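Just the one chain here, the form predicted alone, laid out as structure tokens.
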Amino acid sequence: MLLPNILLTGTPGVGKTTLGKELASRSGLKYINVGDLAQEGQLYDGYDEEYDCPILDEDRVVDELENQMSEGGVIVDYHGCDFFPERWFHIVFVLQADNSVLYKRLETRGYNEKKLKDNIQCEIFQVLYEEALASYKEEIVHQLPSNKPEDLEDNINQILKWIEQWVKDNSS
């Protein structure tokens, strides 16, 4: 059977992870976080002082991620989205959240006080959706609201719906 592959993508703390790995539970998709893969990997290419974290060899998580994308059936999760080649996904998912929440989760991860700025301001400027808005087809990508529980559910289940229906329509 034919399955989607789905972007989940946005500023570091609003939520994607926790809502990728729910969403593989439910729907028996595979579950890839890009960072983990990176560490796990040590796909980097040298080390950020300033942000005090490692730099992603995007060419390196393209090469590595190549084969699984093709099978399909793959939800990748990364607060970066333009280096991913655009066949790669079906659907892009930007979660959002308001920066009041999002300053408290960075805030509990120990983000320095210019990483904190920086992604709050990275998100009042929308700078993840218009990235994804510039990197993929207008319509296939979609705002999902991530700031209380009643939204992680809301996300699951129209993400589970459009699951069903894609499926559906390329089921031959």
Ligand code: ADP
Second form
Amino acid sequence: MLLPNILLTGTPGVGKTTLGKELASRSGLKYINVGDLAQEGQLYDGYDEEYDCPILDEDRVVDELENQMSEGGVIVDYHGCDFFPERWFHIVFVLQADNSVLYKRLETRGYNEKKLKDNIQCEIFQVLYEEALASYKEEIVHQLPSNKPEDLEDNINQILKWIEQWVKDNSS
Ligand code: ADP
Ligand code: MG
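Return the structure block for the form predicted together with adenosine-5'-diphosphate; the form predicted alone was the one displayed.
Below is the whole assembly, all chains and molecules, this chain first.
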């Protein structure tokens, strides 16, 4: 059976991993966290001193994922989306959280002042939504609110329905 590939993106802290893992367990699709994948394979290309984090080697990440993505049925989770091949994804969800909600989540993670401010700005200016619109067809890019547990439940149910419809439409 053919299954779709789904991209979950958005500012750190919006809830991509929470949604991705739950969605994977309920749909049977495979969940891939690009940050974890990069760490496991050390898919890095230098170090960003300003942000105090390694720089992702995007080409190696793409090479690493290519086979699985062409098979289908993968949920990809990452706070960036402009370096994945456009053809990989059948639908793109940009998760969004209110500033106050996001601030608290990132504070809990122990982010420093600069990192907090940068991420809140990233959310305010809808950086990931703009990046998604610039990288994928507008009609497959959707924003999802991700503030409260009911949002999570709604998002899961909506996406499960979408997957079911996609499978029907793509079976011959
Ligand atoms: P991301 O992967 O986008 O960085 P996470 O999935 O790690 O975000 O979520 C960040 C924090 O927000 C976690 O503590 C998680 O439990 C919480 N969270 C995520 N989604 C929701 C939601 N819909 N309602 C309430 N809390 C949420
Ligand atoms: Mg995450």
